[in-house]
Amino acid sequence: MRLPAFDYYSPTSIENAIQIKNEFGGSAVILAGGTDLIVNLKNRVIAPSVVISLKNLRELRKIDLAGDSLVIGAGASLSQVACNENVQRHFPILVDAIKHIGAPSIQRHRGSIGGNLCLNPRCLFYNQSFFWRKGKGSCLRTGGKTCLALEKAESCQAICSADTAPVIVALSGQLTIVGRAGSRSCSAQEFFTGKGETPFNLGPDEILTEIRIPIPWAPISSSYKRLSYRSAIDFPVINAACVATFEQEKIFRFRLVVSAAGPAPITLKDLESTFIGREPSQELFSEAEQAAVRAVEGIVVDNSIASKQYRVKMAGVMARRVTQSALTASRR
């Protein structure tokens, strides 16, 4: 298959990246690994007339401590992100994420951790050959006027995908934005608009350059899970992450966060609070399971190879799961 025509840059500085971002604007695309980017030129879902690449930004692959947090930078390969020793030593979620996405040969040193956040969301109407979509009509992501699966969206229902994603937002991440105006921070939660046909906080000028995510301060329990068809090579159907801290054998900290249901990951806001001070029981999981699937019932559509009821009910699975295994594993 081949790719579609375009120009292409290598720019050795970040400004110099946005200056040619802001030049060519939303006809310019960013290309990190590519593992996500161009497969999707390939299917002609995105027709860009310029690809940028990251490759000769060095600065974006660095891992840091910076004060109280851990500065992922942006382009750092999934390979070199999950080897880190302050990652694997605070964070082992997120090693444990990267592992579940697509496969080491595809991804591991390809694939960056800024490339994985900002996957394109998926759908089943939208990533397909041109060829396939040519039967079925344009969606609003590809110039049409309705959603092919929900007749009366608004907004594209596409699913954000990327393992990595419902982490960073349980660890709560920020974000650092650089655009023609300068840096920005923004929350990892924020950084997800919701809306498929632009689902990131990011202006036409802008770049994603690194992850910020603060150290705990006490050792915390978590735990990543996501239901898959096949264990490799495959995007998950749901998944979700819970980040918890105790003091005194109850809980202090409590978020969970479900992802793969819709456009962007959800956070279960009323646990955080309700969950305060208790002990871990079953009747805590029933809870998550319920607060879970009352979260993502209005959210789910008809756009995955699983079905939405299968995928409403696996959703509160999943949370089960993550808050049982986060709340009753050994701390660190």
Ligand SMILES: Cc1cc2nc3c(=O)[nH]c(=O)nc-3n(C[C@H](O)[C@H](O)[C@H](O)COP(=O)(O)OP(=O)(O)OC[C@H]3O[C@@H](n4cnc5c(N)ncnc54)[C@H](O)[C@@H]3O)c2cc1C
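Could the form predicted alone be given as well, to go with the form predicted in complex with the named molecule?
FYI, this one's just the chain on its own, none of its partners or other molecules.
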């Protein structure tokens, strides 16, 4: 399939990129690695009038320690992030998540961490060819008046399928966003709106430029797991990330995030307080599983190759596995 017609810009500075984005607004899209964008363009899932490439913005590919945080440029390749010494030392969970994205060639040459974080939510009724969608009719995300996945839904129910999303949320990441009005910061959790039509907290003139992850004050125990039908070049059916710190063999801090269930990663906030002061146990792992099932059962809809019932059950299974893996890693 051929690409649609569009104007192509390759700015040499962030300021220039912002200027172009501001000029064209919503009719312009950002091209980072293009592993997802190019496919969507060919399928006519999106038809922008302008494509702005970030390939010449070297400042977006830096990875540095800055005070008590690790700053990762949004344009850094997945391989560059995974091979970085500081990432491997402090955040092996991020390395593990990146290894599940696409294939090694994609991680090295095309995929960027910002591009993965901004991966457009996917839906069985949306990520199809124009010919296929023409037979089904338009959905909420393509200008229609109804959600084809959930009748009478008021917003798009597409799925956040990024591998890095639950990990960066679990690590309390902060995102730097630059626009015409200047630079602002928002938490990784706030970056995801939960609305499939407008999935990210980005203005029409704004660009994600960097990811800041606080360096933990104490060693962390963490785990990332995902369920997919293929071992490579596949999106997760369900994925989950867990991060914990211990004090005298008892849980001091805990965060569990489940994703690929709806338009945004889901943080199981209740567990962050109820797990404090407790020791790892089978009872604890079961609580994590049950909490995950409760959290997603009202969110998951039939818009994936896997059934709703299966995805809800597997959300609990993935939550239990990452919790058990993270909480027993410190003892090992």
